[in-house]
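Only one chain is shown below, in structure tokens, and it's the form predicted alone.
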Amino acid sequence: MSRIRLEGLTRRFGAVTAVDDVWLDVADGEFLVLLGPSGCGKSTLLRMIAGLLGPTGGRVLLDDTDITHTPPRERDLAMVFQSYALYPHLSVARNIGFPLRARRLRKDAIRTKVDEVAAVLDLTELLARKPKELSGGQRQRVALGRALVRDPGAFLMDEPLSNLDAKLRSSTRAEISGLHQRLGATVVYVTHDQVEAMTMATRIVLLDHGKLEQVGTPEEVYDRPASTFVAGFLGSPPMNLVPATAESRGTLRAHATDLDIDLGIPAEMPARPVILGVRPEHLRLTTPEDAALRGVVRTVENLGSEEVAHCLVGDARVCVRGPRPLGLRAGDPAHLTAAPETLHLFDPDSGRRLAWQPTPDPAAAEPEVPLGSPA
């Protein structure tokens, strides 16, 4: 297995920076998903590691071997793409075999590994037919098959599900998980569906106009986003985030229209402007006088075992996600609150998270905005 390493990379498209200097380590092992919406550079970013596109600056390393101007055939990485990039008249066998033939490896070596990958994969009674006659996932299988039967150093994979139907999507992101696991395989995944982000990756790196958002684990990203635009993007409804104002009243509060709400920080500073996070899942309904938001509600969204309620508080609009039935129908009232360790408050100018922090620290994984200094 391998481990990848960008160091400042970057590339232009005229006066357009799709990728702008991404500092990246891709552990020996690991399941890196690269995660954002369209446009943001995770493709190209992708393209640049596998040599198909030349940066306009920065390196790419490859167990600390300069790759940056190797040829895409003569590095040890292995590309999935999104098309499948199947050869019709070739059957399965020879779809899988082609990379070891370009070698011009021995005919009876080509066919025991072809049959080892297609055992792995579940292939192995599709062997003889062609591409046409398989479903999509099956046609899946065999490109990730064309892949493993090189023995890469690593994996890159370049939104491999986004072809498939719903459930063929989840039955083959748990094969290429479970394929993870038992190979120990080094893999860079491309997407911009966050349930594949959230259920196959060791870590995420989201990115936004080619920068780095953020780059943690799942649980990481989820619970302590670095930004607002990360709050935004994850989660389905995402982050509700509400402009407030912070200011000290014993313990800090944040207050807008409808909105006053302990943020469990005993701390003195004067007001701040601030935008307020909570996840839908993490507010609950409760009395008129124990409600820290207070708003009505204008849609109710079934989802089965589940209800998302849309509320209006002040001018904003506030989503409430529990267990059906919420209770709550169109026109109703919702007094809803929330428990300050659920809270987070970001720079409304800058967007990045703040926290009280009497001194910023350096060692943090993620800059941090400090909210304020001890009175």
Contents of the next structure:
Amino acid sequence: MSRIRLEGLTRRFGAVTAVDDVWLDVADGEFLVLLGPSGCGKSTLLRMIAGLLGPTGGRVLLDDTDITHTPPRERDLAMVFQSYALYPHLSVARNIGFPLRARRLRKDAIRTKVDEVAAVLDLTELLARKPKELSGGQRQRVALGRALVRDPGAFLMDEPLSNLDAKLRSSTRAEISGLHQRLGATVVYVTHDQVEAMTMATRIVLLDHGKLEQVGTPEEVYDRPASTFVAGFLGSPPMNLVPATAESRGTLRAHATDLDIDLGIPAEMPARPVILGVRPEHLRLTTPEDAALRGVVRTVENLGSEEVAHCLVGDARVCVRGPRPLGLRAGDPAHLTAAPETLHLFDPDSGRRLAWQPTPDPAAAEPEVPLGSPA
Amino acid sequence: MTTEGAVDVEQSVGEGSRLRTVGGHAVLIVLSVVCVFPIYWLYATSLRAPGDVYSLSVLPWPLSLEHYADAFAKADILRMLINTTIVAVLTALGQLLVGLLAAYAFAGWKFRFQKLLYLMFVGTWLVPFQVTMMPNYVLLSRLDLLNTLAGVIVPTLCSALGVLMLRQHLLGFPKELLEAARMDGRSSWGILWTVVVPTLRPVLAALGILLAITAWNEYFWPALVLQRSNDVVQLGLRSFMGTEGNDWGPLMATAGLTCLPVFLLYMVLQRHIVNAFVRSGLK
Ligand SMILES: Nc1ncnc2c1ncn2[C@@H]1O[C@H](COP(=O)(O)OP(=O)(O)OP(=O)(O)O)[C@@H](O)[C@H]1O
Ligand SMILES: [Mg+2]
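Just the form predicted alone so far, so send over the form predicted together with the partner chain.
Full complex below, order starting with the chain above.
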């Protein structure tokens, strides 16, 4: 198993920069998920790691070897494609054995290995079939088997579950996670599905327009989003983002139309514009006197176990999520509040997360922008 | 009332379209008779008794195989058929190989002057045979290949049609399949033979048949190269044409035999051919 390092990896297509100066260190045995909206450069990044696409700048290192200019077949990597890319003219057994035949292993060694992998993936009965005689989930497992059979240094997967229905997707998700734990394999996994990312990843990389937005564990990216992009991408519905002004009145408060909330920071500083972020599940209903946000309910969505109320506070949209029944109906006034520790502040210009630094320390490499300094 | 009216309209539409169908079929029947009649006449004449060659009766009667016996006696038909088969098969295989390699390069790689080279390659299609005929002939005579089967085959090995069709198919080839094979450890050469060729087998078969039939039917070029021999059957036909008149009976018999392999090939593989061409049209 291997460690993968990307050093300033960049790829341009004419005027478009698909991947922009990406620095990344994927530790041995890590399950790294590349997450981002469509067109943000996930596949391009993965294909550069695979060697299917040359970078226009930067380096790729596998363990300590520079493999930037090594052809794919000499890199010790296996890839699972979104379309599965099974060889249509070959049986399942020969599809799985293909990489071994390419490496000229002995026939009986190939057979043993294929049988072993087929048993792990529950494909033993299907070994004689052609890909077109398989269901989507079975094809997906064959594609996985073809990657597994090689014992590669790392697995690269490009949206391998996106062609499956919801139920199959969640079972295959568990299967892949299980495989990762059993093999201790390094995996780089591309998806635009945040549930996949949150459930499978040891670390998530959020990409936007080819740039790294944030790298961290699922908890880190969810609990401390580094930017409004990350905050607005994760969660369903995502974090509420409301433009406001931060100002000291004894303690620091954020206020806007129909909004006035305690940020829980005992500090003095000049007023400044901020973006206030609060997750829908952290907002709770309260009495009109205690309400920090006063709005009107527009619609209520029933998710089965929970309900989501879409409200309008001033002219900002704010969602509230909670156990059903939430006790709100369209047209009702909504009186909401949230605990200070669940609030997030972002810089309106850069979108970066703002942090309160009681003692500014220039040596600390905080990615976060200081909110202000003690007055 | 309204429903009845609707039914009426529907019926009249049905009748109109039935009329059109009948008309269409009539045209098709006339056309196929026009196409098939000469071939029928060929076989009919070849089967008439020697005295009846100029008979205009539609049904040949009494039937006789005498012309066939005559043809076999006057010319070495079997050897000619074998030679022709060799020429057709080798030409088709050679053209397929050249076409495959060229198309793989044109479709799979980006290199300098790619467009220009491709245009030139395909442009050879537009150059009339009469233009290249003399230079090729001179070259063959310098290489001492005149009057050999190799002389017939080698100059035709590069078929623009083959390159064109195969490139089109390769452009539609799923890219992820090629990339998967690269990840799985195959070289470009290995990918061509382990992934591309097996997947394109129906296309290659259809194109191969088309090229083989074309090569089989070729008359002029073999006639030029094989001036002093009757090595291929198309030239063997000449031996029945004399200055003092043509020997129609054996000529028709030989011509009939010449057509048979092509008919057989087409009938056996018809579905294959039609499928591949329909699919190549849709993709
Ligand atoms: N061969 C190419 N030529 C030109 N532009 C390209 C090419 N490949 C990708 N791009 C551009 O690069 C950007 C990133 O593409 P990429 O395929 O990496 O996105 P992605 O994150 O994988 O999206 P998706 O989730 O839809 O698969 C897009 O803007 C795309 O248009
Ligand atoms: Mg993609």
